[in-house]
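Single chain ahead, by itself, as structure tokens, in the form predicted alone.
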Amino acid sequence: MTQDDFAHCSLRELAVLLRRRETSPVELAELVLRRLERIGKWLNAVVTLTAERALDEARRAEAELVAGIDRGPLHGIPYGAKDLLAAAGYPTTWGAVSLRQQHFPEDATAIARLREAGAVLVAKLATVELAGGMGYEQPHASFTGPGINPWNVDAWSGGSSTGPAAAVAADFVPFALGTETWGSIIVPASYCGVTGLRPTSGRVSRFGAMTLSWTLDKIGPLARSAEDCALVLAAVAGPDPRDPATIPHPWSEALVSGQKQIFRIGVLETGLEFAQPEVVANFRAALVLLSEFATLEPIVLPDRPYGEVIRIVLSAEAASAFEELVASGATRTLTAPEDRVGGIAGLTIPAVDYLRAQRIRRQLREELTSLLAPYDAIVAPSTLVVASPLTSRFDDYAGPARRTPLSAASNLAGFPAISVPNGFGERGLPTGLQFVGRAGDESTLLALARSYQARTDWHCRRPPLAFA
């Protein structure tokens, strides 16, 4: 196996490799740096590369492992991080251009846990502006450039974790920390063809990340498998003092292993007749292959303005979140136009809307926690869309295709998902599954996203660029 090899490898390979000395956290690190140098610069997916840092941290790994120390399986291995996280020493930026020299005094909580599992980071990726709070309608909404696909550079990786995303499906790093509030782990794993795991909200601490939307932000891993999600997912998770809105109780990976083998699964439809048709030949030879493990049985969502609420709850949030910022006058420095002026229309909503939003709201998770009750997960296709191309406006592309009633009313319940690859479309483009799950039942929905990877290999697959 030559140096370069490494950087295909899932986690748990990894930690093989380290551990029998056929590599070095050190080797691992000078690797991941040079190829996001050369090729991850390129696709716009690096903001600053924390090398000295990293450096510093694989040195210290390397030596804890030649001593027997060992903090699990992440030790040694490289990663990198979302700019909308907090990393001691350098700048995190929010993707804003206004914002390049804006540094914190302490890592995020989910940055400081994985290092003291052992983990390095390499990079702080790229995001799209103010993790689209100020309502972008189109890749180029980034000081780094529009996030490139590596399936194809000329579609998008899609938003607003597009470093992350792009940069595990170009095998740039292992895996990743982004942020979903509406979307955007979900979407980029979908469209990177990589397997993007959106937590239960509450299950990793928020503390050190940027707020867009208190009600609404989560933070989860992108990464090759469910089973590496659920390494990193472990090692991130659990109470902190400082985020008083986490889950009091910690998580293991080891409850993966656990769960059932034979699963109920609530089949979605809804928006079919809107997508492509590759997404859904995809979607309907996944099914095949899932009812040889699970009992499928369709179901409908409510009649629920799902995606005129939560876009109430998130506008007037990130307005407050955001309002010295658009006072300053730093919003007017954003790249996207649509940016620079985003920001006001948030805070003329009323009170009233905003309260009548939240407790519609709760009603919706009612509605939702019963419906799915008697499963193990619903199933639905990740987007109705392959990746949209670089120069088109998303509602150009995609139109009523574009956002999903299942991704608004999810991330209002605050339930988990995961995205896992399952073919390829229009364009050569990743097309994905997407699993919903109970609130707070990450274990069965790992479980059962790592059934059906057992089964396939477009996990496995990798774009030319990976190879580079």
Given for the second form:
Amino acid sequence: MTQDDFAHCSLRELAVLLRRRETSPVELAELVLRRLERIGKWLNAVVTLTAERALDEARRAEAELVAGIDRGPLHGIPYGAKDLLAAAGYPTTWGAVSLRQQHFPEDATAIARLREAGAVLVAKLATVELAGGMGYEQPHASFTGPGINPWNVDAWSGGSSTGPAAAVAADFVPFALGTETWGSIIVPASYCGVTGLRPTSGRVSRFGAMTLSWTLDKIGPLARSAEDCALVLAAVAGPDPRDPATIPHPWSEALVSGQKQIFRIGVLETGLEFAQPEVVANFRAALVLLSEFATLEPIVLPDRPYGEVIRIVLSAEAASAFEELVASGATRTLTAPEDRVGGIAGLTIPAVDYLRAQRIRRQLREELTSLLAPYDAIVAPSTLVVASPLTSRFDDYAGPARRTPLSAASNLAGFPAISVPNGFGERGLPTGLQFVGRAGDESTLLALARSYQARTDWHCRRPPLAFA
Amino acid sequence: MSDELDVEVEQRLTFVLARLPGWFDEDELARLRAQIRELVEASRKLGTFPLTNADEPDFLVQMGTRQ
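Switch from the form predicted alone to the form predicted together with the partner chain and print that structure.
Once more the chain from above appears, this time first in line as the rest of the complex follows.
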């Protein structure tokens, strides 16, 4: 096995190699840093290389493993984090040029937990400025440049977790942390052909993460497979007194192994009429495969104003969360012209309109909980189109296919979701399959995704660039 | 309806201009007006959703403690 082959291994494979001493945490960190420096920056996937910290953490992991101290499957494994998550000693820019020197004194809880698990932080990865909360309409919305898709360098990587998705797809890092408020893990995971898990609201502490929306923000992994996502989730999940919204019990990867092997899935076809033909064909092929180990039943999402509710909730909360930042003038220098006035319109939302949206949201969540109760998951295409060209406005490329009701509904309800690759569409770009599960039940969701990936190899495909 | 909507958009825009005087050029004002219009339209649609006095708001920030 050559050193470059290590870049393409799963987390479990790397863990075995490290314990056999066929490689070392320091060797892995150096390899990953080289790849990120050489190609990652070219893809606009990297904000800051954390080389000094990475080598410190790698040396510590190496010494511990040699001494027989084993912190688990992530011990000695390099990873990247979206640059909304604080890491002590390095800038946390939120993708905004005016915040390039912003520092926080301690790690975000998710990063601190990965450090405890022995993982090695190698880079702060690119994000759409302010996680897209200012309403960006095209890919040029970060001071690091538009996220470039490793499968087609003329296409966008998706957002707002642009760097994490591209870095995993190009095999720069075996996993990365992203965040989602409304689509920011599922969409880039789908566009870049990687596996992305959006956990249940409250599963992962948000302490140390930029706030876009208190009631919608989630942190989750992007990785090569559902199995890898489960390992990362196990390390970062759990209650945190510094985030009062965290679910008060821990989550273990062992819960996935204990899951059943036959599933009941609701098939959602809403919006397929707007989807690209390849997206539809790949979805149909996936259903045939799913029917080998799941009962499939058509399901219909009630016709409710999901998009309007999430727009009001998100706009009002973002306007409040960024009120001081906007007033300081820091958003006047954002990269996307539309972002420079974003966050201001939300200041005009009357309190009663925000509360009305939250009152409706409660009804929607209860209705969706009942709808999903008989099923292990709902399945639908992750996105109805593949990644847009770098030069296109999103609406111009995707039209009515830009947003799916399921994305708004499941984010409002706080349900977990996972996107897995399921083929390729126009311009050689990946398509994705999305499973949405019950609140608090990532285990079933991950078991389902793992069963799908055990029968396919889409998640093993790599863009040629990954072998550069 | 469209006139009423336009009036509300302009009222909200006036509020923003009073709060942030001299901030916006012509293009930015047009963008801001469009963004406000989207929010007004969304709110108006939600205004037709039936609710009763007993319907409380949802705050997922409490979700963890409920589970």
